[in-house]
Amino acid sequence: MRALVSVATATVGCMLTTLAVQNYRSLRDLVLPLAQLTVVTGANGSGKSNLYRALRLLADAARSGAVAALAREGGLPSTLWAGPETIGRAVREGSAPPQGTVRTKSVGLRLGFAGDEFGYALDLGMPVPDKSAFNRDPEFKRECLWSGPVMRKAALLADRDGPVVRTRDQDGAWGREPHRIAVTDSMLTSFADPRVSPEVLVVRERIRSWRFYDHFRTDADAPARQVRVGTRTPVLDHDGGDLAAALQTIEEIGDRDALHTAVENAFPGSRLSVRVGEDGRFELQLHQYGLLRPLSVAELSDGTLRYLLWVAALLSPRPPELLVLNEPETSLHPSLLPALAALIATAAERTQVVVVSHARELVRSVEAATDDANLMELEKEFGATVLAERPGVLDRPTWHWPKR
């Protein structure tokens, strides 16, 4: 199996070299360097599935969701971490058991990122309580927008206290004016204002073209398997329900030689078409060597619907900033694991990939496909996930997070 391109020749600019969680479920204190195709493994129960919701939570406060995506979640002390603040010598060495101590930092859950170009941290915490229904509503305590990989005073460009925003004038002095905001809303949302500060919109926009994918559904009533009205559709919706028209997107506007490519490495003699009736309906067919008519998509099994969807997430027009996978590998026959990881190798020449799996033939695939992945593998340590030390993973980055 041939990869599609090689990821050594990307363009991509404005990549994530950094991503930092703290007191996420598992994530205690988890510090990530990441590449322009990362793939994140690490067997069950190591805090995959707690990477990758931290980074849709991250991506939800561009959205003005963090808040509403935390009580989804059960609340934010459903969602921090649970085990003790330090973890003394007599643990580790395991002649005493883990047991709380008196706490010496404030509480809060702690998500960043960093690149060449830009860094952002925030720091959710509870409030202080008070008579209001709305108590356990988690409050943005700081928040921070800075130049470069790594946060320092003299390259903040926003900087949030509470409920008091300060931001640099093009001088790059501070305002005279600090800037109020509500408690519960992110300055990402609230404060993305281009004549003060350009840099806070900037970012936002960039976080807001994130791209998540998780498991698509392929049951009969499975919306990728339902006959609708097709429009152009240069990005595939979450639930897949616009498949044949993001592939025939592709065919007319996109890369048609890696969709071709993409289905003769799957299944060998075949190809799409997509049958539009007098109606405007599109309709997805197969047509495999050996059979005398197409196959519908409503014929089609899990694994090919499935890996299908996977063709136009991965091969869209309009590429995002980063695009983020979660067990790609789910339903997929083995054999089809190859196909998908050159799949992904293409996708990381337009865009940067992050990838979460539990399947090591995809992870051994990706490491056939490409020479430039960075291969993580988490695993957990006194109930906390850690990176595991192996050959060839990127060292740890510098990272600071703003103090409260």
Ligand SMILES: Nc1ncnc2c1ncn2[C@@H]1O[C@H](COP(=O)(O)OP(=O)(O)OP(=O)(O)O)[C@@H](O)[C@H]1O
Second form
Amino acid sequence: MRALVSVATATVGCMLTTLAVQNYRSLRDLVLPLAQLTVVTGANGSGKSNLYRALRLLADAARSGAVAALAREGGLPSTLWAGPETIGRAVREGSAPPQGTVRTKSVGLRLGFAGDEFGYALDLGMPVPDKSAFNRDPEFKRECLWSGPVMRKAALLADRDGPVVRTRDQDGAWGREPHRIAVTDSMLTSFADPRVSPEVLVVRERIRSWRFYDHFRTDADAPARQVRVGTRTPVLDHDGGDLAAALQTIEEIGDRDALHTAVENAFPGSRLSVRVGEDGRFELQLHQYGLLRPLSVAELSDGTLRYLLWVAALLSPRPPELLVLNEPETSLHPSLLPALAALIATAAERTQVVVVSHARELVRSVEAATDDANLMELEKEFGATVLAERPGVLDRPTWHWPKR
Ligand SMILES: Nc1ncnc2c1ncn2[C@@H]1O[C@H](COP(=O)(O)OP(=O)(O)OP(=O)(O)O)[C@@H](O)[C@H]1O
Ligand SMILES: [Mg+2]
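Please move on to the form predicted in complex with this ligand, as the form predicted on its own is already shown.
Let us now look at the entire complex, which starts with that chain.
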């Protein structure tokens, strides 16, 4: 039986072990080892946000949104690595400035990941110019899905070359009928026929379950400060507008002890409650030590509200396969960072977590909260983001890109 069975039935232990990016902004050629909990840090401009965006772009491909997402970033040409194809010895030694040379290979924005069970990679490039006004729409040049941690020809399950997709049949032989799809669509979205290639569907659904949280708004008009009708909410919305319902859901069907610990760790002696009005509106209240009445969500400080948003996101009773957090420390007082680190460690017991952060204090606190974190520091080398060599950093995993 082919790899489908193990792919489809494995719900735990399907951790991603490798993330690979080529030619996306400063990520000229980065292959990162991922652990159950990975914390990526680095100086301003080292490429942390680029890494977060690269992961998002990969997730967008599984929702047929990669081309649109690139357009929002200014189009493929502006997101491609702006440095030379190779960095010569003279440049490395400082005796010559970097110079553009005639490219020997076509440039592609390449993104991929792999776990022990399967891997996936995509390669986006520019179309051959014609008269169309959509000449700048990037195209999928290659896409490969394989079983096992490293791409090998023999391990390919689905292989896309331009508009043509080939898949293996039940016996492992390549299907005789290639399928044609639009070059601007990922095979994950436009070629997901469960009878022909169930693996493509499985991988697409897995990527779609990845969850991303970026900056939450906490200003006076922020969705999280509004009182609204609550429904059962196992997954906090990206804007935090359903915070009260999400916290109440954790209280009723989630890890209630972890919720109380998270509040106690951050605000000793305080307690959360959700008041449900006659009209079904949920109002979050924080009972603070020393106050005669609870504070409503409109009265909470930015930092307090933001911390509660992270509590709701991290203790979700329906954890995703991968949870990616961008700079969760923003606007939190350093004294809250150990509590946030403990929450991140708790979340990592249930789901794979990647945290991008520039707060050293958060990184130190995560290190203190768990032995299982993989800490990585990014640096710039000739404009390109590289992984700093530090003792204890996992080796660069083996990775092969599909060729055009
Ligand atoms: N097309 C490109 N080619 C090469 N480098 C690029 C490109 N676009 C952006 N960069 C570089 O990427 C860097 C910005 O990276 P990023 O935003 O990921 O930094 P960061 O680590 O998140 O920093 P901060 O801590 O300030 O948020 C800039 O230094 C910029 O020079
Ligand atoms: Mg950043």
